[in-house]
Each structure stands twice: as C-alpha cells, then as structure tokens.
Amino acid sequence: MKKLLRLPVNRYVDYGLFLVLALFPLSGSLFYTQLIEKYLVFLIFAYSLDILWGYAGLMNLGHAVLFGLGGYVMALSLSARGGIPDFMANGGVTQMPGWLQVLSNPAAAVLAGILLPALLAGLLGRFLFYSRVGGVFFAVITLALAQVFNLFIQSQQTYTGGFNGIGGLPGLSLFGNELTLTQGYYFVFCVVVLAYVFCRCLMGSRFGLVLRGIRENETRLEFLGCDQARFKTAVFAVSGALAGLAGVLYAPVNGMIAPNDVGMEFSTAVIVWLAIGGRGNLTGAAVGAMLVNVLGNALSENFGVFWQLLLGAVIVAVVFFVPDGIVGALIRAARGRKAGKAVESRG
C-alpha cells in the first residue's frame, strides 16, 4: 500500500487511462469502439516519438515517414492476399513481384513492417548524428525527408496507389483467423500496454538516463566520455521500430493507408499530442494522442466545418497556459505539495 501511495502523479493517469480503455468496449457502441481502437494505435505511435523527442530531445518533423513505411509494407501485404492487387493491375503489372510474394505471407510483412523503419532510422541517424547534425538542422532534414517520402508515395501509382492510397483492406487477423471488432480492439490493446511497459523499462534502465543526459546538457555528457552518437542512432532505430508497429497495426485497424498518413501533416500531428499531453514521461504522449482525437471527433460531429478552428483555439490555449503540457503541469503541482509538507515536516 505503501508503494502504491508513493507512485507519481502520473502513474496514476496511465493505469486510470488504461482502466478506461480496457472497459470501453462494454459500453455497446460499435462505432466508438472502432474509432477508439484506431486511437489506441495511436497511442504506440505517439510513445515512438516520446521516446526521442520526450527524452532524447530530438525532434523529429517526419516521423509519419516511419510510421508510413511499416503502414504501406502491411497493406500491400494485404492486399496481395488474393492475388496482384487492382492498383497494380490497373498499372499494367501482370506477374506477382518477387517481393510482393514474399510480403503476402502475414509474419514477414511485420516483421518488414516493424525492421525497414527502424533500419531507415538507424541509418539517417548514423549518418546524421556522426556528422554532428542535430538540433534545429535534425528537425529541418526530416521534415524534408517527410515531403520527399510523401511525393515519392504519389508518384508511385502502380506500387503505392498513388494519390487514392491503399483501401478496401481486411480487417486484423491471428493464426489465419479474422478477429471480431471487441477481439481486434483487445489484441490492440493488449500491444499498446507492451509497447508501454518495453518504454517504461527502456527510459527508466541506464540507456533511459543517458538519454536525458543528453537532452540536458550533450556537451558534458560527451565530456564525460559517452558516445552520444551512438545512444541517439540507437534510440532513433527503436522510435523507428515502434513507429512502425503502429503502421502495421493502423493498416488493417483502419481499412486503408494513403499519403496523407505519411506526410508533414500527420508528423506534425504527433507533436501536437505531445504538446498537449507534455513530454518526458509516456504518460503525456498517452493522454495528448488520446484527448486530441477525442475532442476533435466530438467537435466534427457538433460542429461541423468549424470544429479545425475551435480544436486550434483549444490547443493554442492549452500550450499557452500550460507549456509543460497537461501531465506536465500535475506533475509539476505534485512536487510542489510533496514540497511544501516536506517544509512544514521541518518546521
């Protein structure tokens, strides 16, 4: 009971979050179920760039490119189940490519899904951060990187979709079995509390501190002796890994992957959630994914086209009053009463 009394504040909000989440479905309603499993997607993809921006301090503006890769190598794969896909054959293709056949078989296009991102990341961030690009410079690469990932997903039509994307796809399956919607969104959920509990591990074991070393003050930490090039490129590749788990995931969660699901504009959507939510702690990352995509469903639904403008309105407000964001801030008046009883124990 002890321990439990001396939890952080925010440990509270995740197991409170999790609660809610695991008792959703009983509520009845099919359509918000569905749309909340999506969102639970969105939570692994969110704890990716925690993980990096949260704790390694490196913003990354084209994350969606990761998450992207694991989405569209998912979606081929199901859609090449039944044969070439119509988009293909639409391009002319007559003959299953060699890859494509590979990526059919469920277990590989994970696997694919989960490797190439963080094989990406692992690269760039090699090549970036041993050639000391970082800060400002890190940000304005990947953002680059996002337009030309993007641009590179319309203009490939025969293999990608082009502009229309990849849609029409089944629904999440195991051992072969297609799942029901209570199953699929359990089998979800069941992924992101591993997703939560391998980062909780990672940042709170020496690689996590090392992290936030770096984040405070990299020169003396490199002072110090560390390779700091070497833990940025290590935690750029597991972002990486995680961002495209929730590609995977998101391809049949949603029926469909297109570009607007790879480019600047979902990037720039991940690092509003963590503004909202705060960064540094997973927790934030949770709650901002989830209380973003909440609200702005329920302000389309109330208000039609002006639900952009008054979802803005909420979130310019909420960075302005609250920089350290949601979390941050009850983390922030928690020390503070541990604080002051401390004082008055003194006195």
Second form
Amino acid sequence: MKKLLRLPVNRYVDYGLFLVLALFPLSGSLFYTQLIEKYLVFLIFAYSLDILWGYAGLMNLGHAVLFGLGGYVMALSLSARGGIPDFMANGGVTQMPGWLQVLSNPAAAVLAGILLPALLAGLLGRFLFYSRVGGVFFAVITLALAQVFNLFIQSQQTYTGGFNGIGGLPGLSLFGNELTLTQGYYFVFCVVVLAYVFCRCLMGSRFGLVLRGIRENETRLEFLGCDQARFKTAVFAVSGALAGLAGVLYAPVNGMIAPNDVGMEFSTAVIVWLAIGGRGNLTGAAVGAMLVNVLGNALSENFGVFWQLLLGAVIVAVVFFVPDGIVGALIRAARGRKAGKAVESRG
Amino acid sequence: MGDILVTEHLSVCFSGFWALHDVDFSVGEGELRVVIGPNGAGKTTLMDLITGRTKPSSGKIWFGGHDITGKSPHEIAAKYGIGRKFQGPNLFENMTAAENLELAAAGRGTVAGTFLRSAPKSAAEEADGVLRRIGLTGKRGLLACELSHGERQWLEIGMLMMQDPKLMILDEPTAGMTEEETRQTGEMIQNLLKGRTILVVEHDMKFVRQVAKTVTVLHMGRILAQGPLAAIENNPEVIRVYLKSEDKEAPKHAGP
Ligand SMILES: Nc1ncnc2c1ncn2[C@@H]1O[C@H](COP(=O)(O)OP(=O)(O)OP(=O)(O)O)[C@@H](O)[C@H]1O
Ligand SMILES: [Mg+2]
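What would the structure be for the form predicted in complex with its partner chain, rather than the form predicted alone?
Next comes the full complex, and the chain you just saw is listed first.
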C-alpha cells in the first residue's frame, strides 16, 4: 500500500486508463467496443514511438512504415488462407508464391510481422547512427522513407492490392478459433498490457537510463565511454518490433489495410498523439493516442466535415500552451508540489 | 615512474589558425599536473585532442603505451580509461543527481548488459558513496538543473568518480565557485589522486598553489614553461604573459 502511494502521479493515470479500458466492453455497445479495440492497437503503436522519440529523442517521421510492414505481412497472410488472394489472381498470379505459402502459417506471419520491421529499423540504424546521422537529418530521412514505402506499396498492385489495399480480412483468431468481438477485445487488451509492462521494464532498466542520457546530452555520454550508436540502433530495432506487432494486430482488428496506414499521414498522426499526451513516460503516449482518436471520432460525429479543423485547433492549442504534453504538465505540477513540500519541511 | 600520457609534435590547425603547435607534452603516472595559461592559449584544445573530441592535424598521442591518436571519444573513455570534466557545465540537466551518477557508469559495456533491472548492488552503493563524498546525499533526488553552481561542478566530479578512469581531466573545475568551495574542491581532487593520474586546467592561482606540484604553462599553442610551481611562479616570462594579469584581475570566469 505504501508503495502504491509513492508512485509517480502518471502511473495512477496508466492504471486508471487500463481499468476503464478493461471495463469498457461492459458498456454493451458493440460499435464502440470495436472502435476502442482499434484504438487499443494504436496504444501499442504509440508506445513503440515513445521509447524511440520520447526516451531516446529520435524523432521518426516515418514510423508508420514499421507499423505498415507488420500490417501488410499479416494482411497477406490472412488473405492467403483460402488460396491465391483475388488481387493477386487479378494481377495474373496463378501459383501461390513460396514466401506466401510460408506466411500463410499464422505463427510464421506473426513472427515475420514483428521481426521484419525490427530488422528494417536495425539496418537503418546501423547505417544512419554509425555514420552519425541524427537529429533533424534522421527525421528527414525517415520522412523520405515513409514516402518511398508508400509509393512502393501502391505500385506493387499485384502483391499489395495497390491503392485499394487488402480488405475483407477475417477477424482475430487464436489457435484456429475465431474470436468473438469481446474475446478479441480482451485479447488485444492483454497484448497492450504486456507491451506496456515490457516497455516499463525496459525503460526502467539501465538501458532506458542510457536512452534518456542520449536524449539529454549525447556528447557527454560519449565521453563517459558510451557508444551511443549501438544503443540507438538497439532501441530503433525494439521500437520497430513493437510497431510491427501493432500492425500485425491491426490487420485482423480493422479488417483491412491500405497505403494510408503506412504513409506520412499515419506517421504524422502518431507524432501528434505523443505531442499532445507527452513524451518519455509511456503515459502520455497512451493518453494522447486515446484522446486524439476518441475526440476525433466524437467531433466527426457531431460536426461533420469541420471535425478535422476543430481537432487541429485543439492540437495546436495543446502544443502551444503545454509543450511537454498533458501528462508532461501533470508530472511537472506534481513535482513542483513535492519540491515545495520538501522546502517547507526543511525551513 | 613512467609517463602515462605522451604527445609527440602535436599540432592542430583550425582553418589556418594553429591552436596548438608542435606540443611535446607528457604526464607521469600517478601525477597531478596543472595546466595554466592565458585565455585562448590552447588548454581546452589540448584536452579535446587527448579525449578524441578534435582530431590532430599532425602528431601523435600515446596513452599507457597505446597510440590513441584520432580514436573516437567513447573508445578513449571506455577502453583506455580517460575521463573528462568539460569547461563549463555539461550535465544531464533534466535527470536527478543520482541518475547522473548512475549514468556515468552505465553506458560503457554492451547493450545487453544494460537490460538488467538495475546496476549491480555494488554500483548502487558506489553511487551512494560518491554522493557522500561530493556532499550531495540530501540532494540525490533533485534534478541537475535545480542544483547550485558549485553543486553542479561537484556532481561532475562525482560522475568522474563513478567513471573511475585512469586519467582524469578537469577543465576549470572551480570556475564560478566561492573561495570556500574552491578550497573544498582542491581537497576533493587531492583525495582522488590515489591510484590515478589527474590533469587539471585552472586559472585560480590560489587553487593552483593548493594542489599543484608540477605546472605546465601554455601560451599561444606552445608550451611556454614547465616545472615545479615555485619555479613557474618566478619565471619572468610566465609572469609577463600570464601571472601578472591573472593576479591583478583575479578572474573567476566560467568560459564557454
Ligand atoms: N573547434 C574550433 N574551431 C576553431 N577555433 C577553435 C576551436 N576550438 C578552439 N579554437 C580556438 O583555439 C584557440 C584556443 O582555444 P582553447 O579553448 O583551447 O583555449 P583555452 O586555453 O582553453 O582558453 P580559456 O582559458 O579561455 O578556456 C582559441 O583561439 C579558440 O578560439
Ligand atoms: Mg579552455
């Protein structure tokens, strides 16, 4: 109990949010349960960017590439369960390619959907960070990469469904049994909690400490004997794996995947979630992702076409008035009060 | 006693300006050497070269018998054991004092080695010990940016203690300190000497008199004089270019 009371303020927010999310299906609305299930997947995606950008200070403007890679791998796998998918047949493919046969195994697809993005990120990191590309240059290169990846997906109509993407995907299933909506929701919820615990442990370790050190003062760290490129590459790969995992879940949960989900637009979206919620504490990523999506949905229902304008105004206001995000401001406020108390008790 | 650090004909040129010119500099193992010299003499540049921040235009740097010329800063720090406090504050500002210390010892090894929950117990105890030695036990939870100027300087020295290098380089460790803080720092540095070599760049002559035995004077990128403190203080050339102005203005500047 004492331990619980000594927690940093944002941990209460984490647990509170998880409690609400755990109870949500009890509301009985299938429509909203399905919607929130999708947002749960976004939570994992948001965490994956937070360990990269929030903790290590590496702003990836093409983060959706990693998400999309996982998503497309899973979508291909799901669409190939009943033989050659339509979009491939339309493209003139008459025999199932070998790699797709491998992918049609669900376990192989999950593995590939997580490992391929990790590998891509790791390779990119190996090239960029070891040649000391960082800061703005890293952001710009990742942005270009997002654009290239998006074009690539669109141009490979035969294998990716092109502009239309891959649709009509079956929902989540576990060991061959298709899950009901509620079961699926709780399955995704469990994965979110696991991802959260994983990130908490990793960021609470000395690895996380070094990442924050890189963000704070990279030069100083180097003169303390730290090979920062190695740590950056490692966190980029881990972040890629998590983003890939989110993509892997997204394909069955959303029922389809399209180039929009892998390009600049979605990459920007996750940046906005973190900017709104706050970075480098995991809480902000979750709060931002939930808030922006729920708000976006509510606004679009009530204000028709103006919703994006309104959401934009809210975003600009938050970024302008609370630059370290909602949760960042909350932590600062709590810290200020605590420091104040300490001074009082001393004086 | 052998020399642990040797530079041979070390020169560096910044777009036509020779910040260091043909410097043959050496420090004995276990020695505490003080480097003085007027502003712009090239003191910090010399430290930059030794720690790999700047690559020399020509010449060689030997440390413990190894050629470390042109090696990367993290290799020089981790593999060869040279630690450095920069001129002017250089901390992890938004991290606590304790975290700053932990970090000083955390990043050296492999990535996988840092995945473990926390530092080995001995390292945590070490951090506690260091906090005590630099007098910051009560402020371990404060952010570096919340500490006073003197405390921040001490935190930097504490980080070097955690890093535990063979050669410790301190660039103006007492800049901006009160007289009493300066004296305490002098004691701290003398205590640190056990089992290692220390190189201090300093302007404060009172501090230099407190800690120094051998002094090297740099002037316009060259070694002007070197020898026991007493001889240096009576060297007419040193008095002319440095000591006179130094004593008159008694500057306690915190340079860039
Ligand atoms: N990276 C650089 N590029 C260009 N010029 C430099 C660079 N670093 C140092 N210099 C120049 O080299 C000269 C020596 O500078 P240095 O910082 O080594 O002096 P210093 O002896 O440490 O002086 P101070 O007592 O003011 O710290 C100065 O004229 C400085 O402007
Ligand atoms: Mg200097």
